[in-house]
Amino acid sequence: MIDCEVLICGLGPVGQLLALLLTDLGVSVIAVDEADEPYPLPRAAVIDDEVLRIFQAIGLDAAVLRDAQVQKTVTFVTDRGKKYEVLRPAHGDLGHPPLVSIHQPSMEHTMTAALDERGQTDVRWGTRVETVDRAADHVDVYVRPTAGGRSSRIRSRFVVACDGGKSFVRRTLQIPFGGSTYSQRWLVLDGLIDKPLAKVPHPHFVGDVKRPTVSLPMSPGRHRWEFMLHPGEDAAPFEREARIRELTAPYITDEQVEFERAVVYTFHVRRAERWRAGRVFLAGDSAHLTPPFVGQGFSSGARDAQNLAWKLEAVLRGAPSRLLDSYEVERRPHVTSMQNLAVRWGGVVQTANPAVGRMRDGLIGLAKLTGVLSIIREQVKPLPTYGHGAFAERPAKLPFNRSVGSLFPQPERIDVQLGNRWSVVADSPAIAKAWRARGVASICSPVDPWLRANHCEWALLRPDKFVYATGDAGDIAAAAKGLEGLLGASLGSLVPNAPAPSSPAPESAAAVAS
């Protein structure tokens, strides 16, 4: 007897988000975590517009933003104290602010409250995973109450491990977790403030070669500092009140600050050797760890959750199982690019050699004079595109040339009209009608700039809003046939009004373009 369709091991923010996405798709979910409640202290500091768009898909974007602070600029301060604007995330194409500071416990409270309100996910706090036993058509996971008691079995069609960098599930499956650990340690301070810091109204990266520093406004009423520790320095004195006050004094005027946490972290750059073992998947920190310098830790995990959720539902409803191979095919290169960006920016910030610091500051000044800095600060984050995966055709080699494989923009919150299913944006009523006749939800946007820029009359979007196919009126039949091959027997449930497939789609018809 199957207890659930998907078992989620780990109820951190990625596990919570995945549970909500799956629940809203009608998938039966059990989620377990050995803790008795969500972690009460802040860890992740920022999210981006892609993640807010995912929250929009589950109706929580407004609630998350209520406990957050939009950041409109980011400053780098040279070793001599000169300030440069290095990032200007004031607007984006996805319908949300591109950079937002969060209070993770508040964000998690929003998600867990939504799970409780929906009342469809079986959430089991205080439950430890002890054994993972894989079979051909299911997974048996044996769990035990953390407080003690008898072991019990949960039988699930699929398991997703969201249980963090020390993932028990990943270790049980003996999946190597390769990569490296930063030699530098960082002191992280979280403070409660009575008003915003006048000297640090937005994120500052301070390139002081004597003590590289990050100063970041968090959600309203909170501020974070990060100070690099040099090799050989004893961490213990840095966690004492007197030293904390000494380090933060240059950033504080008349504001009152109460420190709620001081902890020393060592950052990692790691990726699991594989993210799938049969019916078990890794997501978030269990699959990859990223340094915090560009705030992409939780954001990368949130993208994992959205990418995996709709594919799990499709396979559970009859799509060829090979569709699930595209999860890692799509997500791993994007995660790697985010890790590389974090490492590069971390190298800029962590410079402790005075000569290298002078060279760095000179190059930033030169970039400012030549206009290069203006280009970088508008386009610093890699484009949200996939070069391989579940698409009608292989995406273009260069990211900036991609239409298929790219994340469709969201002018005027069109996702509200499109919903969380397969959908089409068309440039004429006739095209929209032709797609509706094939059962696909369609909207007409006759002056859509994306369609015009990519010289097409329609774009067929996956549930995660990545472009599966594009074309004109003559290409509709071929794209619909490709969709039939991708979804197979699940077509009728995922595209309810679609015509019946002309013949059963074989396993090999699952389109994972490569």
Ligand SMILES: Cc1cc2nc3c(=O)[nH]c(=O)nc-3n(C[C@H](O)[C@H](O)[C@H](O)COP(=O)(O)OP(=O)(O)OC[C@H]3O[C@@H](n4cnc5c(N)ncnc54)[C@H](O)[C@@H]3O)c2cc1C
Second form
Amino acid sequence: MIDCEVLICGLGPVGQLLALLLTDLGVSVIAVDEADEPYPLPRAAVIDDEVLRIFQAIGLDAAVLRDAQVQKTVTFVTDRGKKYEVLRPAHGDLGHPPLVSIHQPSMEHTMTAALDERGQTDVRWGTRVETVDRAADHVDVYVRPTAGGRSSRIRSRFVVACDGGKSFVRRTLQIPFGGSTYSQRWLVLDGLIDKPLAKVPHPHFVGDVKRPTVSLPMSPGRHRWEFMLHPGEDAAPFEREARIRELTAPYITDEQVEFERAVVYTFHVRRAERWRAGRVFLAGDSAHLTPPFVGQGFSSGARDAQNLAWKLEAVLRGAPSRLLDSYEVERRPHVTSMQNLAVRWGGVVQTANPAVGRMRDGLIGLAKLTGVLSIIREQVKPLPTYGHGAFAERPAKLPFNRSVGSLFPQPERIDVQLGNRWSVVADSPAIAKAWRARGVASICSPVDPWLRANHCEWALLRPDKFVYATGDAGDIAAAAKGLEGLLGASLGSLVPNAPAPSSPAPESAAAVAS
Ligand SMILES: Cc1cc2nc3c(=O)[nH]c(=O)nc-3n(C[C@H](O)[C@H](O)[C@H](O)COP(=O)(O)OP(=O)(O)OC[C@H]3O[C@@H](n4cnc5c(N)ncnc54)[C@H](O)[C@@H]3O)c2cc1C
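Next, give the form predicted in complex with this ligand, keeping in mind that what was shown is the form predicted on its own.
Full assembly next; the chain just shown is listed first.
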């Protein structure tokens, strides 16, 4: 007998998010974690607009933003103390601020509370996965209370390993975790503050070659510092209060700071050799580790969760299993590009050689003079597009040219109306009606700039809001047939679309129906 459709091993932020996404799609989930409760100390410091849009899909964007601070800019300070604005993320059209400081435990609390509130997911803390046995049509997972006791079996259709960088599941499946570990160690300090630091109102990367430093506001009432340790430097004294006060003194005016944590980390750049073994998938840190310099560790895991959730649901409802192969095909190159960005930026920040530091600072000054910096600072993040995967046609080669394969923008919070399943944005009532007649939710957006720019009358969006197909009136029948092939079901038989849970009422005039 099957106990659940998906077993999630690990209730870090990626496992929690996946549990919510799957539960909202009607998938039965058991989620286990060997810890007794979510990890209580801060790790991730920032998330982006793509992740907030995913939170919106489960009705939690406003709750996450309540514990967050929007960051409009990022400063780089040269070795001689000159300041440059190196990031001013252009407000994309995803409907959310592009850079937001968070407090990971508060964000996780928001998710665990939502899981409790929904009451539909079987959440088991204090439960360790000990064995994973794969069969043709199910997976048997043996778990045991972490505190000790009898082992029991959970049989599920699929397993997703969200069990972090040291993933037990990945190791038990003998999947290599290739890549490298930074030789640099970083002292990470988290402080509780009585008011925002006047000298550091937004993230600062300090290219002091004697002690490369990152200093940034987290959620309200919190501030983080990261100080690079040099090879051979003894870490222990850096975790003592007196040394911590000395290091942070230049950043503090009259604010009161109480340090809640000092820990030395080594960062990794790693990717699992494969992210699928039959019915078992890796997601989040178990599949890839990214250094934190551009805040993309959890953010990449959040994208994994959303990518995997709708595909698992589709396959559980009859879609061919090969749809699940597109998970890694789509996500791996995107994760790699985020890792590359983090490594490049890490290289800029971690410079400890005075000559290299002078050259770096000179180049940044030149980039400012020539205007290159103002282009880079708005466009630095890889675009949310996929070059291969589950799309009606092969996306264009160059990311900037992609319509199919790209994340549809979100003017006026249209996701609220599009719901969490397949949907269409159409440029006329007739086209919207034609799609609705086929069972696909559609909104009419007569002057939609994206449709105009991409010379099409409609865009068919996957549940994760990536564009699956585009066309005009004459292409609807063929696209609908193609989608039925992908899903292995007639569109009329699909579960009806539903608005995102607890989302605010739509303000736009566009009409929706399914
Ligand atoms: C200093 C630092 C700064 C960071 N900054 C950022 C940032 O700014 N932005 C960002 O996006 N990311 C950042 N990250 C990364 C981010 O914190 C991680 O990517 C994220 O926590 C990974 O989530 P996860 O759910 O994949 O894994 P984890 O959070 O590691 O969760 C794994 C869970 O699996 C459980 N588990 C393990 N083994 C078993 C088992 N056998 N059985 C049952 N349960 C098990 C564990 O108890 C744990 O709860 C940072 C990380 C660090 C350390």
